[in-house]
Every structure is written in C-alpha cells, then in structure tokens.
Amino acid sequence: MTMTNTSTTAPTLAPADLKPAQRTWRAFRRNPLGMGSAAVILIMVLIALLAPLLAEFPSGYGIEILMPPSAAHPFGTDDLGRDVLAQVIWGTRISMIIGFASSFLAILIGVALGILAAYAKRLDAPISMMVDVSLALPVLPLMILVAALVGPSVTTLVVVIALFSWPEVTRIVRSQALSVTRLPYVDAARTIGGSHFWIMTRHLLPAVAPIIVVSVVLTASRAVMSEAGLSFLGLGDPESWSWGKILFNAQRSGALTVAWWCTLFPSLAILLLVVSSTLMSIAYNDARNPKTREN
C-alpha cells in the first residue's frame, strides 16, 4: 500500500501578477539600507512609548555631578547630577510626538492645498503664489518670534512648526496631482457627475498617496531639527524634556566645554533619526519606481 503526499504548497506569484504596493513592499525589503533605517525608527518610536518602562522621568538633583559615561549611567550625569540616558529616552518620547504631530498637522494641510491647487484651476494661482512666499521668508527667525510671542509649551512649538512647514508638502502635491488631472479618468468622473469633493478623495488623494507616506517621514524628521532648534535657544516647553533642551541645558550650564557626553549623545540621536528618515525615503521612492527598482 502507497501513501501519496497530499499536501500543497501556496503557489509563488510572479511579479507581474502583484499589485502595486506588494511590488513596492518586495523591492523595499531587498533593500538593506532601508529596511536598516526603518528598524531604527521603529526602535524609537518604541522607546518613546515605553519611556516610563525604561527610565525614570529626570527631575531633582543627584551627588554624581558631571560624571563621564560608565556602568551605572551609560551616557554620564549633567551639571545637578541627573543622568544623561534618562533624559535621551524621554526626549525620545517629546521628540517624537512634536515631530509626527506637526508633521501630520503639516501633512493635512499641505496635501489639501495641493490637491486644491490642481485640481480648481481659480485656486492654483493663488495658493501657488502663496507657497513661494512662504518659501522666501526666513523660517527659523519667524518661528523663534511666534514661538517667543505665544509662549513656550509643546503645543505652541508643534502649530508654528506646522505652519512652517506645509508650503514644501503642497508644492510635492500639487506636482503629483497635476499629472493625475489630466488623465481621462478624471474627465470621465466629471462626465458623469461625480462631485468635486468625490473625485479629489477618490482619484487624486490616492494617486499622491505614496508622495503623502515620503513627506511624513521627511518632515518628521525635520520637525525634529526645527524642535531640538527652538528648545537650544530657550524656547522649548520648560516642563518637558527633549533632545534640544537637553543641549540647551548643556549650554547653559557651561557643560559644552567640560562635558561632551551631555551633548554627543543627543546630538547623535538626533542625527540618527534625520539619517534614517532620509535612507528609508530614499529606499522607498527606489522601491515604487518600476524603473529603479528590481523585478
């Protein structure tokens, strides 16, 4: 008597039979530097959610002064003898929330307008007109006034570096969504009577989606800078801790000079996460591009 193997093994698609985004998804994880840079974001965002696992919150004073990196604090102590390592993770936790929520904010109000400006041919001249302006102002000395009028707290520094930081997102969008106005899908959508609020959420928003998922990052990342910016010159919420107030309390304190581990390891946190944001954008624009990427 004969046993026959009925077992089956899922049949392996080719790569014309995928859609689009598994297209996208294989080539990304072939990519060594962008699945690398996706790990460390993802490892922060972690260590900003588990911050109160990891350390305690940084607040009082210590006997262990200016203390160099070792066994007992990795990352050394600051000028009252609070341990530097502490103040990284919970910065991580700041950090991150002002960076992804003023990014987002950035992100909604940049894709709206781009989509806007390509779509209602009235509203593109004025909203592009509007974009250049923003981009010719000085942004960092307009944000330390907004942000030394209103007041410092985390919410203030997440809506002025919102509102710095949409004119780049719309001028992305309105590029993309250009091409997709054109299509003679979008002309059939107007034929038949779909609204205008239809066809902007249901042909344009999804033809900038990939553009959308790029900016998210990048702005994150930059929002990042422009927070650690604000906090370094006395700007940042004094209740709160963050990678920049961390060097602003470096600086203050005159540890610039006599401490380097109060402002290397910071520094390099931040440096990591603007490092990473840029590789994975990269990697993933590589990734969607039929051109770049391989089949």
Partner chain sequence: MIRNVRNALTRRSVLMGGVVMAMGMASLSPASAQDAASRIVIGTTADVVNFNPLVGNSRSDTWVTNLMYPRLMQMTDKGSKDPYVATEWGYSEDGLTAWMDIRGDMTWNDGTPFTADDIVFTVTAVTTEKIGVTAGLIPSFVSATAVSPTRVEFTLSRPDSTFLTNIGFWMPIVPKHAFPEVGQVAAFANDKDWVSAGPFILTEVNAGQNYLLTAVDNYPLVEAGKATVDEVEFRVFPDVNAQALALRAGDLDLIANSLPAPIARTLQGQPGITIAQAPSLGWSHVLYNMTDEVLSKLEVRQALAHAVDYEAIRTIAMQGLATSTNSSAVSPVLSYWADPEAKEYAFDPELSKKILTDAGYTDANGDGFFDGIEFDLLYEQSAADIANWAQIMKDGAAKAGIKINLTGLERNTYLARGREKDFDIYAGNWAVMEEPAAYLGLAYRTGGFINYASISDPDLEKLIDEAQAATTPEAVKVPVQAAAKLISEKVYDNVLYYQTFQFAYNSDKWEGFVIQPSDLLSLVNPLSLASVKPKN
Given for the second form:
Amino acid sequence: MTMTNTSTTAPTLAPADLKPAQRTWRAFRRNPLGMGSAAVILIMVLIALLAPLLAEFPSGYGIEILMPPSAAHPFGTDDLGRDVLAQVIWGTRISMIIGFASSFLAILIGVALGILAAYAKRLDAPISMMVDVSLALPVLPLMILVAALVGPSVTTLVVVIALFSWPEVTRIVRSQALSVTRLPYVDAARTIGGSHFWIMTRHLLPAVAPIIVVSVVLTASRAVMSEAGLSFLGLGDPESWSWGKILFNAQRSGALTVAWWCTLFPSLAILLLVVSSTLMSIAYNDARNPKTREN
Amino acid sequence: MHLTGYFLQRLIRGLVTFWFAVTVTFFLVRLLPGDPVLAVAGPGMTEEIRQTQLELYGLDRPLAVQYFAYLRELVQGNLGVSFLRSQPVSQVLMERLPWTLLLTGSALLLTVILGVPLGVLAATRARGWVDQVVQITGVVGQSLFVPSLGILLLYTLGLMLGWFPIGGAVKSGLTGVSYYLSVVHHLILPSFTLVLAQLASYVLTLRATLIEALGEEYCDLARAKGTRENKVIWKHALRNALLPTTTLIGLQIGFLVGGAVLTETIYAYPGVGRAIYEAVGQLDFPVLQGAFVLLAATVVIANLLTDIAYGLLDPRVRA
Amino acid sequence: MIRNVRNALTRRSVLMGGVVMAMGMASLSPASAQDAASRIVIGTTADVVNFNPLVGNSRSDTWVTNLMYPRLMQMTDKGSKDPYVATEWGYSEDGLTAWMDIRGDMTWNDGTPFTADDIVFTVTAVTTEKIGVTAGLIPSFVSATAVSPTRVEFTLSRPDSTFLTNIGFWMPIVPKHAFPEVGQVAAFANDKDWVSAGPFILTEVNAGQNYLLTAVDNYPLVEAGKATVDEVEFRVFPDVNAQALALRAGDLDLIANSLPAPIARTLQGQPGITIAQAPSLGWSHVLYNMTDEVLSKLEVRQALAHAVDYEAIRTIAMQGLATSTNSSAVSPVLSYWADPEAKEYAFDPELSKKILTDAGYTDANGDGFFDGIEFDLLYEQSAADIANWAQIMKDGAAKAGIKINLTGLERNTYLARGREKDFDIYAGNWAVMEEPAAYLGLAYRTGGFINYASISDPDLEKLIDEAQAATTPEAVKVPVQAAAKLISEKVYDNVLYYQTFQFAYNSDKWEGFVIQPSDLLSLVNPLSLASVKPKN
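So that was the form predicted alone. Now I'd like the form predicted in complex with the partner chain, please.
Starting with the chain above, the whole complex follows.
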C-alpha cells in the first residue's frame, strides 16, 4: 500500500523528501536489467517452492533412455529414462536451499566479525589478518577436502560453502562499517554511555544493511556455483537433486556431449540464477549510489 | 628504513599465512574418514599387512607428534614421501606446479590486460549501451559453469573446427620452438575459460570504484583546472580506483590457483588442483598436505615478490 | 604521460601475473627429440600411481607395468590359465610340492637372462613383506627354490589346488638384479631406470599428462620376436567425455578404460571407430551384513532377493551390457565351474511381502513399509552403473514394503566402510574372480579378507576346504558347485550380473589387437599391444 502511494505521489515530491530506501527503490525500478533479474529470481524462488506441484520427484527409471526433448519430456530424459525437466525443477529447490542457507550462515559470521573488527580497534588487526589469510587459501580444494571428510549431504554442502565464504563478507562489511564508526553520532552514542552491543546493533548494523542485501544475493549465487562444482566432482548429496548433481550424472554416465539436453538445461539454470543475482545487485548498488542514480 | 619496515611487515604476514595454511590443512587432512592404508594395499589386505603399513608411514603415532615432526621436516624443505607412490612428495608435485603457475599466471595477466580498458569503458559510459554490453558479457562469462563451458569449447573449437587440441598441456615428442608453440596452443582454451570466469569481478569492481572516484572532489578540482576529461579518468581517477581492485586480485590469487580444479579436470591439464582432488580420493596424506603447502607458498611468494617490486617501483609506498 | 600513469598503476597486477607465469615457464623443459616411426596413443582416465608392479593396484598401474613385468600365465576368456612364460606346471602326489617350468629364451632388456631366480625372488618378497592381494591369495606358500634356470619348485604347507594358477596370473615377475633386497621391495618406488622383460619399456613420464613406452628388442612371445609398433603412449584424460572427443578428433587411437554405454553407442556410429567387447571375469552384487540382527534372518534376505528387478537392472541401468549369473557366485563365464542348474531369484515383490508377513513382520503404522525393516544401501558415488541400479533396487524394495536409503560415498570412504563392515547392504563388484576354490575362501570363509558380510557357515566352510584340498579339477568342481548352491540358497551374496565391457579404438589406423577378458587386460594387454600394427 505504501509502495503504491509512493509511486503515485513520487513525481510531485522532491527526491530529497524521500527516505533513502524509497529513493533507492525508485531508481531501481527504472532499471530494466535490475527489474528483469529480480523477476527471474522471483520466478525461480516460486519454482523452488512449488516444485512438488510442478513435477513429480524424479526417481525410479523409465524405458526411454537418453531421449532428446519431446512433448512428453520437454527437456529430454537421462540415462535411467528419468525426466530432465523434473530434475531441473527439483534441482532448483535444492540448489536454492543450499545457496541461501549457506549464504545466510556466511553472512551471519561475516557481518558479526566485520562489525566487530570495525568497532573494536583491538580486534581489527587479528580479524583483518584472519580474513587475508583465509582469502589466500585455495578454497575449492579445501572444500573438496572437507566435503569428503564429512560425507556428502545437503547440510555438509551448506556448512562447507559457508565456512569458506564469510571472509569476503567480513572484508566488505568491515570497510563499510569503518566509515560509520568515524561519524560523530557514533562517538556521541559512545560518550552518552550506550552499551557496545547497542551501538553495534543500532548504529553500525543499519549502516551496513544495504551491503548485506547485496552480499546475500551474491554469496548465494556463488554458493550455487560452488555446490555445482562440488557435486560435479562427486561430493553432492546422493539422495537429492541439485543442478550440479544432474551435471555430475551426465558426466559420470558419459552423456555430457552425447545427450546435450542433460548438460544444457541445468547449466542454463545455473547461468540464469547467477547472472540475474549479479545483475540485480549491480542495479541495486547503482540505485543506492546517488552518483549513479539518475534523478 | 621505511622500505625495510614495509618488507618486514609483508614477510611476517606471508609467513603467518603460510603457517596457518599448513596447520589447518594438516589437521583437516588427518581428520578424513577412511583408511589411508586401504588405498595402498587394496581392500584385500590382512590386519597384519595393515599394521605394517601404519607403522611404515608413522600413522600409529599421536597426532601432535606427527604434526611437530611434519613441521620439523618442512622447515628442512622435506615434504615427506607419498604413501601410494613411495616417491618424495616434492618430486610428485614439482612436475605439476609449473603447469598450474603457467595456467593461472597467464589467466591473471590476460584478465588485467583486458580488464582495465573494459572497466574504464564501462565506468565512463555508465548506463550507456557499452556499459550494459560489457557488464552483461562479463557477468554471463562469470556465471558459466566451467565444465559445461569447457566441454562446449572442446566440442566446437576442438572437435568440429579442429582449431585446438583436445586436452593435455603439450604434444609429446616436440623440441625447441615447436615445443613452446605447442604449450601455448594447449594453453589457450583452459586459460580463456579461467579468464572468462574471473574477468567480471575485476571489471565490475574497477567500474564501481572508478565511478565513485570520478565523483570525488579531486576529480572535480582537476576538471575545474581545465584538465581534459580523458586525463581526469586515466590519471586521477584510475590511480585511486585501481588500488583496491588490484589488492582484491592479489588477495584472490589463492582462490584462482586452487579454483582451477574443474578447468584442469575437463581440459586434462596437469595442475596441482587436480593432484589435490586425486589425492583426496587416494587418501595420500603427504601429497595432499604437500599440495596445500605448495599452493600456499605460491600465493605467499607471488604476493611477496609483487609487493617488493611494487615497493621498489612506487615511491609512495616508501613515503 | 597518460600511458605512464596507467602502467604504473596496473604494474602490480601485471607483475603478479608475470611473476607467476615466469615461475611456470622457467621450470618447464622440452622433451628430448624423438622421431617415432609408429606410435599408438592410448587414453586412460587416471595417472599411474605406483610403478612398482607388486604394489600398484589401480587400472593404469596395471596397464603400464604389465608391459614391462611379465605374468607367468595367460588368462583365457573362461578364466582358466594358458601357458605363457610358464610352459608347464603341476603338483606332487601329496600336494605339498608344486613345480613350474619356464621358457629359456626370455631376457631383461639390459641383457640379463630372465630366470627361475627372478620368480623365487618375487614370490619370496611378496610373501615375506606381505605385499598386496597376492600375498593373501597364497597362504599355503612356504618356500621356493630355483632348481635350474628354467624350473622352480615350491614347498606348500598344505595341498592347495589354486597356488600355481594364482601366482601364475596375479604375480608379475620383477627383476632381482634391478630391485632392492627382500625387505625393501614394497617401499621401492621403481620410478626410474626401469628394466623390462615385456614388449615395451617406460622412457618418459610426465605426471598428469602422459607415459611413454618404447619397444624393446627381444620379446619372444610374439611371432615377430619384438613388438610391431615402436612406441606406446598413455595419455591421461580425467574426464571420460573429453576423452571420447579426443578419440573422435584422432588425438587418441584407443581408450583403455571401459566406456559408459551412452559414449560407446555414440562412438559406434562414428566412421573409423570400432567398439570391441570383452566379458568381465568378475561380477556385481549386493552383500547383506550378517551381523545386523534383521539381516541375519534368512527370511529377510530372501524377501530382499525377491524384491530386486534383475531384468531392469541389466536392461536399463546396464543398458543390456550385463548377463545374469543365475544368482550364482560362480558366473557362467567360468564355463568349466558354473552349475548349469543354477536359477536366478524371481522378481516377485508380492512373494517378498508374503515371506515377511509369514515371518511375523507387520506394517502397523500403515506407511506402506514393514516396521523395523529399513536399510542403508552403501555404494560408490562415482561408479555410474552401480549408482543407477542402486536406485532401481531401492524402488523394487519399496514395492515389497522394504525401505532402502541410498548412501553414495566417495570411493575411499566407501571402501573403508566396507572393510570395517559398517553397512547394512553393500553394493559393489569384484573385478576378477576366476579361480572359484580360491575366491570362495576369501569371500565366504569366517575371517576371509573380503568377507565383508561376516558370513560364517560351517557347512559352507567344509565345502570350501574340500575344494581347496582337492588336486584334480574334477575333484574341485563338485564342492565348488555345492558351495555356490548353498550361498545362493542362504542368500549370503546376491550376485546380479557379470558385465560386458566396451572398448573403442581407431580401426582406420590400427589392426591386429588381441582382446582378452576383463578390463584389466582388454585391448591393452601386452600381447595385444605387441601385436597391433598400423593399417598398411
């Protein structure tokens, strides 16, 4: 309701009278790329949520092995005669769960450490060092190692990916929060005796919130890529379908070039999700930044 | 004096990074479930054979003892002996390391050479069609799943058109110039794949920071002084925009070196990343550990060397 | 000026790339010049892990070392052994001594004659240091003596009808003069200065890339007295899809690993490419953990056995490239030993339900599954065939009201859990099981090395002992067949099929391969690669 209100009355208002969030939204709405990407992500979320209504869980086997796309199977069938469309639909669900769960976890760690580093001077050096060191580690091989260590499951993948994704978030959040801690109102809050926790959650957290929005989306899309990579190397969850798992099946059975539909559709799904989330966050950043926002 | 301090600080940071990587991977590797001896002796071994093997590799000792023994050997440059191959780990990995360096180094170089002009182009024409094209191309490239892209390129450019060899690092039995030509020929597809995967993050970061910089006061000041816009971009804005971007690349070199596993697998490229993946499957602790040590060392040394060169070349670091 | 500034600022990143690249280039060095008259290029999916033929146990290890260290006997496609390096062999009357004669015209490529001493050295090293599977196969070995350069005699602790054929096939012979003393053989890397008595010798190794072998001058086991091609190159392709592209592009002449069905079918249609088939000498099966309270009940195992759609597994998951073993642990490939009376378990979920109901199992909570019956099916995630039929097995069991959960693991974890007997149902395959009296002991005797299911049945053991102590094939056959029948009746092991392997090669360029059974030998066995020649 408020949203509609804003949009109808917006032209009469001077931009300065709008709250930053509203201004951002106004700018974002006018970026076709951003809006298109947001729509794509929304559709994928819907597919993930409605998977059970859209297709039967792909299990069992069929007689039509490795059939190219047809009316009955719009995305063709795999080497056990299972419908690839159903796999991609259910894969959307698992890939997105893994993406967002691990992103959430990584953000939680990343933001907490980032704010802490920016606020507590004494912790800044060790945390920054830890971030630098973690970023220097070869991430994918380490993920392979840990995934093999714990045994393949969706939970494993979520934790493993989160474990190696937080330093990036910390780095960005810290630098953003750092610029806020120097502002007078934080000092003021400190002098009137606000508790550290209160200052961090009431002043620093809101200041880095926009960054978090972008990070969630980007980290999630990267997590989807990592999941695909790990699954492709045989470290995925054997009982559930993710896009990486479909590709792993195709690779393992030698269908990668033989049955292009087994490769193309899950690859496209990955591409679509990652591209839209990246474009959406770029659009959001541009919309937020007064310098790139056209008024 | 300042320069020495700068180098010293870099060196210490490098050493800490290195120690951290060694320690983390040492314990991770040893926490792996499964029986390392199994891979050596095969599933048909007796308990007696198993014990003999455990003793042979020192796996029956407490973890802490193994850890300090490992560090002691490492300081002396000894990475241990591979369980499965009975060869020194350094020998196993040194055959692979050059290829990893070649692949990631060439990819890094190309990324920067392509990334700077593209980033400037996108930033100066922000919101224009050039910007959109650069962004979308970059983002799509970055979002392609490497094995799918790899197999597509191999199928079209390798098999159908016959422009590139299918997999491998070099044709065997060549000498002299034709050997190096063959190396380059084999390098193109995997290197291109890596460039595509990371170009966008470089270009987009540069674009964002450059846009930010172009709006800063010192740029306005330069413009007010009558400096041409081109010069404002290249001289004033880019200088400041490039620093965070390159730092990012420096930090991500570990990601790059290790992230080549998928590329190396699909293109049959003999790098360290693939060796790690194989060693996980074989539970070859020393090789696994050694590969991480080597990758960490590569990252640290590459960062250190560039830091030193940068410090010598750029007077501002000394000030 | 503008350029300068820009360069100064990109310097750090360019330097970084340059430094890394230079580090790489500087340490590469070109190979020595070679003018190969003829070279066959073979694809494999994995590197050679260990060049010591007594230790290495991966496919690539075997393929490469087979070309340098001869086995004494030749495997036939029925699993029996033909003379090769060994010309004749036999046992004494009491079964406590075995003897073997070998050819006299073999030499190592450095000129040293290949003699009985090498055999004595190898068998002594294997048994003393307990190296690999071979050591486990010949527990009856006591000592060996070279009575002449061409004759070895073995002392055995008990009559063992499988001793000679086991060392004849499973023990490659290594050069005594080029190997360390007994006691240090297992730790010997053998990664340079090779000495070969096979048709080829390794001359160049590039880990992660290729393995180059050159023909040796004297290989009397082929008519020409020497291999026809000058060089054999193994190239590593971790991904089988890219490997198939390389064959189609002409970069590879032959693929050593057996091909997944979809690839084989596509390659079949390509001009100039031929698909060859070879039967497996082993089989694929599921084991039921006998230490599990529920699985130790015969009725439960019977119900499980009747809840497997064997036909679907063979036609869909294996795409027709599998043949029934009639639910017998002695596959029909071993035509001498197999029992023609053997019958496969019928796929009949209703019968399974009836067996379980009769045994007192119910479905009180009405979820469609019998209460208290739920199993984890353990398999190796990267094995495409098994991963596929594990799914079919799960579905079949569900029809019979039995719940199966799939646990696909990375290879090493899978093997370790099998060894530690940490599973309910274990899906896997044995690559070569060619000597029933020997493998029945390993797989079904209490405490046998590969008795993962912890089977312990005195009746079965009596039959196995009888088979191993018998000295004539006829006397071995009776207890072997009886044991197989007992295993099938008691559902100790559910053998699903034996596989037909498919291999592809470029038939426009090459002819004269000698195909042998199993994917260990296939087209890349020494005889085959010594005989293959370029077309015209």
